[in-house]
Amino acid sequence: MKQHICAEIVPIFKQLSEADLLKISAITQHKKVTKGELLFTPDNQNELMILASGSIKIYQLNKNGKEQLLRVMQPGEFEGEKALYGIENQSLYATALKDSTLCTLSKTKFQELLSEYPEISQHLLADFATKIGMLERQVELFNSESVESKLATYILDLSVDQRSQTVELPFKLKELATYLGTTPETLSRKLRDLEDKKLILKKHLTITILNSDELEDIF
């Protein structure tokens, strides 16, 4: 593993040369964790928690104690961003769903990088923005009436993101259903429906949308 690999996968330090990176990664703490951990929970996330490699899900708990998923972290993603501004983390959780390598930056250092780099949070405004897009889109995707017109939803939407007719499932089956608010019977026989209808083509986690048309109808 290279020395820097933290800091070098995150989009926010993107603009920085290679030394700049390297004094980056002598201010994180290193660390292992294993699948299941619990990562942090509202009251002890206090510090900006950099996956390097793994998966990490980001979740709530609603009255009733059940996961609300919110997203899945992947390498180069980032959270706790607001914990350092000192915004109170009042609900969120996160848990490694599998074995994964993190890196960690307290708020004493944080608040001294962006001192030394300003550059870095106008990156972490556009990151605010785009978090708070994909919230605003599952509540609307909560909204809709029916699971299989949340599915297709969700669908093109990836479809849009990854700018292809075959998309990669981020997570899944039991966490895409816990995203969208169903259970994952549920979801598995609304994607055979979606199959028989020859609407798409599923392989494992790779999604083929073969009439896109037919799909948006389903909204």
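Please supply the coordinates for the form predicted in complex with the DNA, as a counterpart to the form predicted on its own shown previously.
Nothing else is written out below except the one chain.
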């Protein structure tokens, strides 16, 4: 496998020349992790982590020690930028959902990189914006009281994103459950309830909205 894979696939580095990518690659550390491996915990994260292949979940633990999923990283995405700006990670955990390969970049190396290539910060800002946008949406979900309404608004949001009445769930039901702050069992029941009411149709991870008006009215 090529050594500079990370720099090549990361959107924030996309506009750089081949020579620059090689330079960046030289200062990143490459490592493989296995499924289930804990990659960082609060106060144990001082590097920028770039995912090259596989997938990684970012979550926090709620009061009862239950996982609250924040997002699932895809190849090309990164996490840990807060540490680079001296902000301590107080709550985030990361574990590998599959065997994955990733690259890490220390705080000082990254700061050197930023001063050499200021244009990278533009892309960082764009990335922050979308990340914050996703978190804001998740916060909005928790304004609704019942799991059923969270699920309904989540599905409707997906439908807007994917511009279709038929949507693909971006992660497994087990993960969607913790994203919504519930359990797989409850999620399974709520999905079946919505099916029974003929509001949706579900095949594996594909959901077709049959009645969006009534979905919106759930509370």
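Take the two forms, find the largest set of C-alpha atoms that superpose within 1.5 Å, and that set is the rigid core. Residue numbers count along the first chain shown, from 1. Bear in mind that the values here come from a model prediction, so they are computed numbers and not experimental data.
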field: Core-aligned C-alpha movement of Lys57 between these two forms, 2 Å or more
entry: no
- prompt: Core-aligned, does Glu195 move its Cα 2 Å or more between these two forms?
  reply: yes
Core-superposed C-alpha of Leu16 shifting 2 Å or more between these two forms: no
